[in-house]
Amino acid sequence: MLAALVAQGADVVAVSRTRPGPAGRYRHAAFDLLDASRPLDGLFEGGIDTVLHLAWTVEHGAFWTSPENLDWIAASLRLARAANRHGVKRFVGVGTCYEYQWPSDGACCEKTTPLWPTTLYAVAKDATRRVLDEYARQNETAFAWARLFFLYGPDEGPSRLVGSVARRLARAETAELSRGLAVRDFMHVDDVGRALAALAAGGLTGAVNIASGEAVSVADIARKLAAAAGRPDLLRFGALPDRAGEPPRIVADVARLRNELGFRPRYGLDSGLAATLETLQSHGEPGR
């Protein structure tokens, strides 16, 4: 994320808990975004003309119930205001594919799918983006709200899918799987992260979809992993039981984002899997 913004000429400031150092020309900060005793302000010392807000509760499993999602409502509504009494011109939030009702058939389009957040994960997320907006439009602050689907990538946890098949092909281990049959969109993080970057430098506003547009079951995930690890024999489909209540389909219209962002991935799904895989294993097993 933070190479995507410097690509794009960005002064980046980082803000985390911890101090990664990724190299590039930017700054970081640590900073508790939860601790409301803290003041806001010093974070846009120097001048900050926007903000990508991407903090949020993301234990697995976890974060749909976690009473922590009121707190990031009230925490991203402080980012906010602090920005705005320090002049920020343009605010992107970060939402998620759960706030919309899914078609049975088609895809989410930001303008006419309804919205229907079903858990407190994604009824936070999508009640953030309401309050931002109408305070970014009283306030004259040009705003957009980019809607992750469902990202992979070499540094994925093992209790995910792309990670555990990925990790245990590349130990030559048996997947244990579900049937499989639920449809999704996936895309590689590289490419998320250069996508929320473009966003956050361009002009565009409103709620962007941030996915590959390319509908693909579950089963087929595997399938090309395993076809890239060369071990189609690795795969059990059925060992694990389908998960109740699982939506059937979860797939991105990326009008927006091609059309109106100019945005293109530089990953199809067959080559950022084989990526994934290549990587762990030739350099083990990150995210553990």
Second form
There are 2 protein chains.
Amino acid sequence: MLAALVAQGADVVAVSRTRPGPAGRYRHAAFDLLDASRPLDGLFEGGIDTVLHLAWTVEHGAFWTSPENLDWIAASLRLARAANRHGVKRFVGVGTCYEYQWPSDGACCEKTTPLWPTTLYAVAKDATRRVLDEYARQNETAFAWARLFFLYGPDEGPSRLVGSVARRLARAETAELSRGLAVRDFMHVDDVGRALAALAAGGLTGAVNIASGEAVSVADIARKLAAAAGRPDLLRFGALPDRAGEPPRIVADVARLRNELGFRPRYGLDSGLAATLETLQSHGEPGR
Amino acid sequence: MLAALVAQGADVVAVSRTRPGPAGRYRHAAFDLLDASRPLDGLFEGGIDTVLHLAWTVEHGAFWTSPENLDWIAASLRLARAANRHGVKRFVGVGTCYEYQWPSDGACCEKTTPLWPTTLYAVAKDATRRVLDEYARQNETAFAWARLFFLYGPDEGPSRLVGSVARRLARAETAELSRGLAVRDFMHVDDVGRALAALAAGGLTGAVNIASGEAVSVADIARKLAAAAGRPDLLRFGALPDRAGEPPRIVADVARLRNELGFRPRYGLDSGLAATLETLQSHGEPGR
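With the form predicted alone in hand, show me what the form predicted in complex with another copy of the chain looks like.
Time for the whole complex; same chain goes first.
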């Protein structure tokens, strides 16, 4: 996302506890948004017109129920108040496909699909959006909410689907899987970053799905990775149990992203998975 | 509410910036919930089983749009986290009839009426409820949400309907009014306090309307006050313009309050308004 923002000519201040990756053509401000005792005003020095707010608790497995979700609501609202005090005209937050009541068939549409968050994480994200949307309306500023679906890429941790299967294939090891029946919407993380940068720069407001719009089963994700590796023999479907209570289908309607924002992803699923595998094969563990 | 809590045998710690009225049979802890730098843990010393959380920004006229609404979400969530850390088993928050999409006919029901908050205040209250409800579900604690409708009583400020009309009648002055067509649900503040105390003590969870269930026009409120004062001649209907954009009807379904909580108000509208007028006539300005 930072690379995409810089590439589109933005003057960027990246705010995080630690510097995000190698230095680039952006400034970095070390700041912990959860520290309510520290004033935010310094972050806006020199004039900021747009805030793109991604920070939240995202520890794999823990974030669904973490009480830190409550702290992140508070931190997000505090950031929005500070942004408004300092004349910020556009605020983009990041939500989740778990805000939707997924239709059993078809895709989640920002304008027509009911919201039905059922985890503390998703409820907290949804509540934050509701408040920031009304706050922006009242202040006559612009507010957009990027609903992320499923992401993959070479930096993905080994406890996640693509990160796990691709690593095993890259090492020519067998990959044990469930039957992989769940259908999801996966987008390469570089495309997600570029879509967020495009959303920050554009004038679109309200909720916007950031996703590929491609419905694909978990099994097919694994098959595509194995095909790219030339080792379909390494997949062991059914070796792991299917996860109980897994939603069968979470797929995005991407009409807003494509037609209203005009965004086009660089990767399709085949090319994105192949690129991910290639990076893992040539560089080994990129960390996380 | 404090009197009602004490009367039902509760051991009460009242938490507020300043002592709420005369000393009673409760302890008082001076605390500003908006001070995020001060730990809340001291409030729970000695063991607290139930939190009844009423604090919010309520400055007449200003609270609808005040950015402090965002701070109160944060303060409420922080309080809920502290309560949970200290083993509190029941948390009761206070919401508003402005969370509802009021039906043009009939009453707002907790179970069937859609929510459609359209002010920052109501959106903030609604968002707080959504998060606290899920947080309690996850923690297996009890959470109830008292939706207040319209209150009146002898301490009501002179910028509000009953406070204004009753004061003028008590001083035998003419009272200028709009046509008073809006239909509302008014409850005497003593009954509201007793209903909140009952909700704190009971096991009911989820949203509960705290209201009379009586649909009455603003004009009829004034007429009842004037009748109690014996001076219907002092009312000047139509002397003030009708307020633009005023919702025509906001009335509560009180089935949950009456049947599930088993609450019975002490006052009907006639007796409550008469008591309010009498207090103002005999004691003059009680302040606020």
